[in-house]
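This document opens with one chain alone, in structure tokens, the form predicted on its own.
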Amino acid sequence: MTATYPLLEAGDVLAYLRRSGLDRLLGDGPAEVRDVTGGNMNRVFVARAGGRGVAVKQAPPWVQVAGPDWPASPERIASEARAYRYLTDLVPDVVPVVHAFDAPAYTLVMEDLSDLRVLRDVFVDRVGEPGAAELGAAVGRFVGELTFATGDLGLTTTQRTELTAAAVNPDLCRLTLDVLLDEPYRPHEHNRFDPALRPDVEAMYANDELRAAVAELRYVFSTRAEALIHGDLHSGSVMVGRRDGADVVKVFDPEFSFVGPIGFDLGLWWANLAIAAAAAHAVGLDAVGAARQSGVAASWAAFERVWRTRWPSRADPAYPDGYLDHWLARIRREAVGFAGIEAVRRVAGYSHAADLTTLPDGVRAATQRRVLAAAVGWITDPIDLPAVGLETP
């Protein structure tokens, strides 16, 4: 497969910025460009000069980590740009500034976040931990504001219909259905897991109750067009740090964005916090683990606070005040189920969590086994917020 538009390499970025008139965003003096491509999907470069910089992100017509053998529509970056347009108005402090979207080149030019760190890397290093409550609140507010503003209660029926049609993202929705909601529950060439977990994984394959519950969540993901969602909200999609003496949280990479179930983003986020907590407990950092786990409840509280605050302004008054509690309870149940889906993927699917894979040999398999068992419980009995009790090794 070949691209029908020029693909940027590091040596092309400065010329691209000059052609686009975006070199004005750099400072004076010699400029440097670094290739910081770190995810699976896209190419990312950072250009800096005179202490000022920008990030340049381009979607190739394939999954970047796999190359042309794994085609994927570059239109995914249009989905990302669309999500940022909403988010910039709703939570400008929690998303990067977008300077330009070049649709023909499938390229975004955004704020340089290289002074911040990817949250998963911070979790793995177990140093410089962000405040869990503040972090959870920021992400919960992100999800709450986005989903209320773009759902049936924030938009008119016409607006919602137009957004749903515009935000279709079939390639990446298909990828989610395959990698999260199908392959991990049966033998598949994409699945990877610690050999010590083979009995646990094979038991999962044979668990009919689990397979039925996964099928229900797959149906929810495929059919519940409730609001615009991030679609891939994990600890690798959040950056943290400090600026001007204050904690900073930035959520990025909403390329999987589409109009889907509200509980999905919350569930992915909760699973990643619970996994990070389990990893900390496994190495005896119980206070760190408890702090990380507290981010789950903090994010739900912030999400719920947004919805309760915005509810009086709902676009459709046919929903009575008493319906809100029912609505929130359903979202919470589905979020717990999706947390289980994400946790299974991170242990026994295609893409694992470095929080777990970097654990010492003596505790790694046991921790993954406990996460997997907890995840199965979240899927089959989605009652409580995710927690993995690993106080004892």
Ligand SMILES: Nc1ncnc2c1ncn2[C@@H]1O[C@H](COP(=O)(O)OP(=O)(O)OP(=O)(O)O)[C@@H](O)[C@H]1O
The other form holds:
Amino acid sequence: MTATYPLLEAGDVLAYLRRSGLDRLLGDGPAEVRDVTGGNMNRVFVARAGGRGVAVKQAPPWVQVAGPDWPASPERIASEARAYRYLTDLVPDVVPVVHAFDAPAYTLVMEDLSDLRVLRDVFVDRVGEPGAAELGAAVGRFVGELTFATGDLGLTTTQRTELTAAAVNPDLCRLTLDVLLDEPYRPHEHNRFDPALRPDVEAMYANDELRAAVAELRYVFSTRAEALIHGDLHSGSVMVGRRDGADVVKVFDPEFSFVGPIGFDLGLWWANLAIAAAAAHAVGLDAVGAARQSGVAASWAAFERVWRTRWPSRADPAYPDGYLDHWLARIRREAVGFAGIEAVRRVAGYSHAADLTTLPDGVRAATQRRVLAAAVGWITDPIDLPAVGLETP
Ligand SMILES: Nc1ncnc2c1ncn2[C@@H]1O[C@H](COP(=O)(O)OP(=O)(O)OP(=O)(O)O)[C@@H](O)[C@H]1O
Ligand SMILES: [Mg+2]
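The form predicted in complex with the named molecule is what I need now, so please give it after the form predicted on its own.
Below is the whole assembly, all chains and molecules, this chain first.
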């Protein structure tokens, strides 16, 4: 297949910015453009001149790493732009500034975040990161504000139904259903795992209780049109750093966004923190591990705080006060289950966690085994916040 709109290469970006009137966002002097495409799906460039810059992200009509043989609707970038529109009002400090969305070119021009680091890379370094609790709190507030404002409590029935219809994202929901909520639980050509884990993985394939619980979460993902969610909230979708002497947390890449289950965002986030904590403990960095793990409780606390604060202003007063506790307990249970789903695919699915794959030979397989065992428990028995635990394998 070929694209029906011009696809940007690094050499086109400055002309594109000039044509769009966005070169005013650059400073004076010679400009440079870097191709920073790092993910699987899209093209990303950073243009800078005179100490000022922008990031330009374009969705091709296929999966970028695979090419035209794997078509994927470029409408995903409209989903990203829609999520940013809400988030810019709700949590402007936790998302990049969006300068422009060019719908016909499937291109988003946003704040250059190159001074920050992708959290996954920071985790891989295993040197500890600034303020893990602050990190957890920022992401919990992100999920809390987004989901209250765009769900049944923040919107009228008409507004919510319109948003649900406008925000459909069938291609990327399909990808999640396949890659997270199906393939890792049966033999599939996409699945990869350390050969030492084969008995554990085969036991998982044969675990009927697990497969029933996964089916339930798959159904929740498909049918619970609860609020606008990020949809891909792992540590590769968060950047961290410091600006003006303060910790900065930015959540980016909400291209999987749709009106779905609130627990999905929390669960993905928790799994990534618990995995990063397990990786730190595996190499004896117990304080770093504990700090990372503390982000799980901190993000739940921040999420709950937003909901308790906003609840009295809910759009639909037919929900009695007493319902909130019941509601929070359900979200938390589903989130723990989705944390298990995310952790399983990071060990035995298609896309692994670099914090685990980069562990030294002596501890790598054992740590992955512990993550997998913990994850199965989160799915089948979601009673507490997810932690891999420190017991020896
Ligand atoms: N605003 C930005 N400023 C600077 N660099 C950025 C910015 N946005 C993205 N990047 C860089 O580009 C990489 C890919 O970005 P992003 O995750 O948005 O793309 P993607 O193609 O959707 O990735 P994935 O396949 O993981 O979903 C990031 O990991 C980061 O290194
Ligand atoms: Mg992406």
